[in-house]
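Shown next as C-alpha cells: one chain only, the form predicted on its own.
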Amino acid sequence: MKFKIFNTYPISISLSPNTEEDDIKLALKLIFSPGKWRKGGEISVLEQEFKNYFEAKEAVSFNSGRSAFLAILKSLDLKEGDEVLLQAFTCNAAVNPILYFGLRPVFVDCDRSFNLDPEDLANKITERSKVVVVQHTFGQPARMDEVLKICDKNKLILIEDCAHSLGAEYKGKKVGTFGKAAFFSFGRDKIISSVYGGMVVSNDPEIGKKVRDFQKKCSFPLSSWILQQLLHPVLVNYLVLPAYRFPSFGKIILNTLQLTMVLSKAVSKEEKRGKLTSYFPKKFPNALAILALNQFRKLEKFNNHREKIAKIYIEELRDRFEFQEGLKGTKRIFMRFPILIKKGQDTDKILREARKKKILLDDGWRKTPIVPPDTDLEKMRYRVGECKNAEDIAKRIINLPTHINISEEDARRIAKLLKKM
C-alpha cells in the first residue's frame, strides 16, 4: 500500500523513495534505541544473507558502496599509476576511490545500454591496465561474454559496479558474480535503502581475506552521522515531501535541515571536488543493518513491481521517446526507466515543467558524464569528448522513477505530461 499523508503528496524519484511504512516506522524506532546503533549482530545476518543470495565465499559490508570499492582497490595491491577503465555516465562516488590510491581513471564510452562499450574498451587498454569496472546503468547488464573475453585476453582484473542492480541476471546467473569482487550500494534511492551502506560480494578466497581484514581496520562512524541516516527517512517522508507540495517552500526545508546537519547529503561537495570525505571509509552500524535487511528481505516484491512500472511506460512511450537498449537473456532490474529526448530539446524546461505538477524527476543523473551535474570534471580526470555517446546520453536522458511508492496511476500520469510535452 502506498504510503502517502496527504492526498497532494508529490512524486518523487529520489530524496528517500523507496520506504515503506514499516521502513519509517523502523527507522523512528531505532532513533530511540541507541545500544544498537553501532555494533550488533544485525551486520553479520545481512552479511550471512548476501552470501547465501549470491552463493558467494564472502559478503564484507561497509558504510557506503564508495567504502566497498576503496575495500577491493585495497585488496589488489595496485601501484600508484596504474589504470583503472571505467565507463563514463557513472557518478563521481565511483572515481574517488581510483583517484585516493593515485590511481588513473581510464573513461570507456558507452553503448545504447547504457553500459560499457566493449568495443571502446578494447581501444583504451595499454601497458599500464590493471582493473575493468562494469557498471550495470539502471539494472541493466552489461555485455558480460564480450568484456570477460577482453579481460581475460589482456590479462585485466574485473570488478562489478552493481550499485544499481541488485538482482539482475546475465544469461541466468546473478550480475556481481562474473568477476573478482563486486560491490553493492543501499543508498537513499537504491535498489534497497538503508540511506547509506554498502557490500562487498567475492568467491575469491584471497580478496575476500583482504577485503574482511580492511573492514576490521575501519572504524564504525560516528554516532552523530548514524542519527543523521535514521533521521532520514522519517524527516523526508512526514516533512519534507509534504513540503514539496510547495516545491519552492520543499526545497528551503530540505537545505536546511542539510545546512544544519539535520540530514546528510547524498553527494558531499568535496567529492565533487574528486576528495573523499572523512566518513568513508568506515563499518556498516549495526542500525543501518536493520534497515537494509527489512529491505533486503523485500527485494522480489520491490522488483516485480519496479517491472510493473516499467511496462506502463513501455506500452505508454515507446512512440514518443528512445528508451535504454535491453539487451537479450538479461533478466533487467529497473532502478529507473530512461528515456532519451530528441536532440535540441531541453530537460531542464521538461523537469521544470513537471516539477509544477509535483513530478520531482531530477535524480541528478543527467547533464554531464560524470554526475551529479555539478562535479569538476577536471578533477575526476575526464576530458569533454573522449566520450561522446555518454556525453549525448547525459545531455538527452531523464530518468522516471519506478521505486514501491509509484503506483500504475501515478506512472500512467508521468507518460501523460511526457506525451503532451
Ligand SMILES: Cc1ncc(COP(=O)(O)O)c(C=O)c1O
The other form holds:
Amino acid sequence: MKFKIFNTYPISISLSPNTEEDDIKLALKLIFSPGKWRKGGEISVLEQEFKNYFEAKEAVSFNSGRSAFLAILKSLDLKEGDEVLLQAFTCNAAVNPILYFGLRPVFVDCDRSFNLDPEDLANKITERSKVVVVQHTFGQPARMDEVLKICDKNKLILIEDCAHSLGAEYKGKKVGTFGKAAFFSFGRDKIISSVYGGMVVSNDPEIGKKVRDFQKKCSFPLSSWILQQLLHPVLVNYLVLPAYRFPSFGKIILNTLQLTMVLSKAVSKEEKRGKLTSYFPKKFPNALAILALNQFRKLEKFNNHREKIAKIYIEELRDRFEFQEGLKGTKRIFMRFPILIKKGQDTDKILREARKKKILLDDGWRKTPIVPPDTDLEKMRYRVGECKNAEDIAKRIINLPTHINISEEDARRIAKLLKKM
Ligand SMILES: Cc1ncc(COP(=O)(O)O)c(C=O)c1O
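Please give the other form, namely the form predicted together with this ligand, since only the form predicted on its own has been shown so far.
In what comes next, the whole complex appears, and the chain from above leads the way.
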C-alpha cells in the first residue's frame, strides 16, 4: 500500500520521510504493546550499538537531540552568563538548552559550506566564552582543523551538534568524535528517525559519567506522549501524505491532528519564544528506541541512497544554482540537498509553483537565521544583521529531498521543474 502512495504523488521533503514499510509495521505493533513503551532492553542495545559505531566510551540516549544537548551543557559546570558560541542558520532547538541554563548564546556567521566560519568564530571570542558548538549542517562536516585550533588556543570546550550528520566524516574520522561530546537527533526528518529521540556520544569519562547520572535522574515521558510518536509514522503515511495530494486538504488534516494532540509538532510555540517545555529533558522510551534501532541498522542504505539522489541534482542543476560548498577531505551525508536561488528571486513563489505540481519542498529551514521561520529572534538573543551570510543563505535557500522514498525519477522531475523556473 505504502509504495503505491510513494510511487504516485505527492513528493515531500518532510512528513516522516525516512519511514519504510517495516518501520510502519513496527510502529503499529508497538501501539498495541504498551508494556514495551517505557522500560525495556532495546534502550541499552541502541546505546551499545552507538558506542560500537563511534568506538566511544559512552553513549547515552534521551528523548530528543535538545535533551541530549541540555545534558551535555549540564555536565560542563558552567556559570550563568558564560558564553556558548554557535553558528547562525540553526534551529531554535539548538539554542533553547543554552537559554535554559541562563547561558549566553553568541552567534557566529557561516561560510559557504553553511557551517561555522572559523574567522568569525575567532573574532567573537571574549573572556566569557566557554563553549563552541560546531554544527555539520545538512551533513556537510565543518572546517574541523581550524575550529579545533581556535578551541585549543583559547581553551574552549568543543561540542559537536551532529543532528544532521550521522555517518559523515572529516579526514577519515567520524564527526561526533572531535570534541568533548557530541549529540545526535532522531527527529522526524533527520538522518534516522524515531519521530523524537537523541543520543550523547562522548570519549571523556568525566562528561560521560555526568551525562549518564543526569539521564538516571530524568523520568520517562508520559505514555500519551509516547503514543503520539508511535502514531506519527502510521497516520502520516496512511492519512496525511495521501491527503496532501490536495495540499490544502492535507494541511487541514495535519493541523487538526496536531491541534487535537493526536500528533506532536517538531517544535512548540513556547520553544519558538525561547522556553523549553516540560517534555524535555526526558529519558528515551523503549518503544522509540526500537524504532530508532531499526532505522540505525539501515543507516548505510539510507546514506548511499541520499548520495545517489544528490548526484542527480548536481548533474541536472549545476549550471543553474549555487550549491552548499562541499569541503575537501570530507565525506558528506546529504540529509537534504540545498540550492540557493539568485538574489532578489522569491523562494515563496517557487515553492508555491512546486506545490501546484504536488511537490512539497518547504522543510522550515528557510527565511530566518534561526529556524523555523516564526521563531522569535529577540528571545533567541539574535540581533538582525549580526550574521550576514547566514541571513543571505536563509533568504535564498530551497532544500531538495534526498530521503529513501525519493526515486531517481522523482529527483529528475524536481530538477526539471526548477530548471523551468
Ligand atoms: C541543527 C540542529 N540541532 C539540534 C536539533 C535538536 O534536535 P531534536 O529535534 O532531536 O531535539 C535540531 C533539530 O531540531 C537541529 O536541526
